[in-house]
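The chain below stands alone and is given as structure tokens, in the form predicted on its own.
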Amino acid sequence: MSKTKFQEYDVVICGAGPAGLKMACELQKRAAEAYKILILDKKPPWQEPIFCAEAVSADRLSALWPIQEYWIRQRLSGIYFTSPSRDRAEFYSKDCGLILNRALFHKEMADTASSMGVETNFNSLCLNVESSSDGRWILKIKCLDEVFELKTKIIVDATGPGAKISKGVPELAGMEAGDADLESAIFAVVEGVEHSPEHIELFFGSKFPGGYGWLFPRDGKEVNLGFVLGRHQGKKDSSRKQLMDFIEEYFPAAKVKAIYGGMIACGQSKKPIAKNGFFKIGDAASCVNPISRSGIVEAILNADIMAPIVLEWLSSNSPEKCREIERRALDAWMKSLGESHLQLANGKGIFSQISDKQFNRATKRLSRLSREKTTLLRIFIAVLFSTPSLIWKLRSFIR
């Protein structure tokens, strides 16, 4: 006996992160329960969610999902930009961001999808996919100790970086693989760190080649300490040792409670994100901002953009029309955020050339200003003018 209600669906969504959950809700809302929609994940999305990206823009998220106080850990009023010399520049903006409780946020999204009529199954793993003779997809699913098959017209891949379920499938060759500029990130949940619960702190310099370090407040007691490094940066030590060295040097009183790590697709490509009724969204479509490495709002926005395209595909009976719709999927994303992400990805290597001395000079200059005058534009300009060669190098990607 299978662990799903049916053996055939119109849409199966693999992956119950923000992108997959928003896609499920958006499809059901727009289609008014006209289709059978199933969302799968190997575990409940509120169980041990990755903490890494808990900070979001309040304005951007509220435009995509109603904000509820009970899943907000902390409201943010600013960002500290910290140089290698430990000078700080503060960007201040009241209610500029939020620190989320990802577990509660995911639970609300999952409950919303279920209440709308989406079938949810959060103890199932997709082992592989293959095409069938009738043009639909066959998914081999493992649920607990049982392996069974499902059929569906459309698969939405929201499985995250690497997008493994499409690998080795001949009909999906050439698609985006969720691996554009994969970078390693590692972070720890710690206690005993003196910090402002209303500020994120970002650390720059040669200790974080090609990336940056961070401190995210969590609940007034715990903080998230970690870093992301550029893909092509050589490593003298393991990521775990680098993290522990960072914590020991900057926060010697910290008590480490848990360490997490993973890969982030921090680039942007122009590879197809839809092909033969197979759609990729969120991290599986490499939708992360290449500079900030933010991905929650980007994933939700991507699902919003893709949902009407998926429904248009379902309502079409012409293979030629379906192929045209699939081509428009990438165009829609590129028009929204993809083109700007592509420009940021092209310029990312230039920013990695800023020296510690130049970071120190810019931050020291900014630290003398009142926080009301320290705008993000002023911070950007100060870094540029501390590194005059950047202005010339950036000319090609800011046009």
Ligand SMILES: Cc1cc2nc3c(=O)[nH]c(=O)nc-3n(C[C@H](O)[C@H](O)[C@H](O)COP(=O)(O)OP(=O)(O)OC[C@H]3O[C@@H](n4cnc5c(N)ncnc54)[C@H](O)[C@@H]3O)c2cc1C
The other form holds:
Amino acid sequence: MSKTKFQEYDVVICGAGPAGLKMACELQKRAAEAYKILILDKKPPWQEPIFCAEAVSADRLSALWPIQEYWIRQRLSGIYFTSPSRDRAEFYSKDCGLILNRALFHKEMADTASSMGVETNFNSLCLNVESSSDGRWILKIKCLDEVFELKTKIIVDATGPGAKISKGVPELAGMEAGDADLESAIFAVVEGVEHSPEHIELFFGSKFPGGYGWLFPRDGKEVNLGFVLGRHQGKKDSSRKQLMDFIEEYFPAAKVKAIYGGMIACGQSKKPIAKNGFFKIGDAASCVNPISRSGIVEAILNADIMAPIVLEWLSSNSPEKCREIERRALDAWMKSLGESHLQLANGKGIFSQISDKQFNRATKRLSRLSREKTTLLRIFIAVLFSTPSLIWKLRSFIR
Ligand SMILES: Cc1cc2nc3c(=O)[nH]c(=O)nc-3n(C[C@H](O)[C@H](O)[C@H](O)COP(=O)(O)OP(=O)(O)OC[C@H]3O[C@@H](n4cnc5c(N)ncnc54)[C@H](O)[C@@H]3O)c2cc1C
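To test you: the structure above is the form predicted on its own. What is the structure of the form predicted together with the named molecule?
First the chain shown before, then all remaining chains and molecules of the complex.
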């Protein structure tokens, strides 16, 4: 990319995670090279480490991107639900998910975007954005110690959780900030843990207030052990200490190779996600499932839904029409997953009221069932029957 002042684009996508990369491919595919599109990131999207447990639903991902064996670490056929007393209920399904190698997946997405004609620059940090007098956006970019500026009609903010580039910009006040119910998650890559490579294991109870712990297989030898905790849970110790305590107690033979952490925006708001030609997608728009905390497929789906709306905005030449299109962006997301995320977010606090005793009782009840009979509905019902007060509290949530 040349460093002349004000190189101009129709769309600049900031952030090359799954949301930004899908947006780049989708815009180019639908617009058949009619527009000049740039995707930039401060680092190559395939650069390790990627702070993620990398679990996705195979069905939902394959509806949005063709699955390739070479970027799958592991196909999953079961989930163990483990109570504080360490009783396990097993949910079995031939296809209950995949563990990705996100670095390889991102590389394929980035290569696809580039081969379709999207300009890429994975060495550029966006420092800030401001509106210009002609109604376009100016981005200040730092690339290899040089600072320069770009001009564009549309910015797609795919920079992940938190308002990294829109903060303090007067024209964007009131927009979703990618911080709805921001929770911290931490995990360790470890060796020496006996596990079934086809199962993930989820841990519940007061050790993981407002969230859950996990064991996700990686490649047969290594596993990913971690947890996410609710935002409102008071913490006695640092996340790192809590993680080490969890590993020591549950997997004393584990050898920790590395520890990573990050933030997850686990809520759903109704704040605008598009304003004045500035669109937010993926985690930057708080699209994560509030209960499972999965955000990969959600980010890709969100980009898929927003791409035609971005193109409609570009082909429209009246400001009134543009404002109407921007309002429709949030409506489109709410109709697809946003409304159900809102309900899940409202019901989230209720789950953190389940006591260890109630989890133990539910899991014991389920562990007596045969594997084939343990459906997700039965798990849900078992938890409800162990916690009768929940049924009343959940009435609006399950309506
Ligand atoms: C510990 C942890 C475990 C998780 N596990 C799972 C899981 O198992 N399954 C699941 O579905 N989800 C999981 N998630 C959530 C998932 O990682 C996110 O929802 C998903 O990555 C969102 O994709 P995105 O493209 O919106 O943002 P991101 O993947 O965060 O991508 C944002 C990109 O923007 C770039 N960027 C940021 N700021 C700038 C800037 N100023 N200039 C230029 N570039 C910038 C970053 O380098 C990054 O590449 C986990 C999250 C965490 C923190």
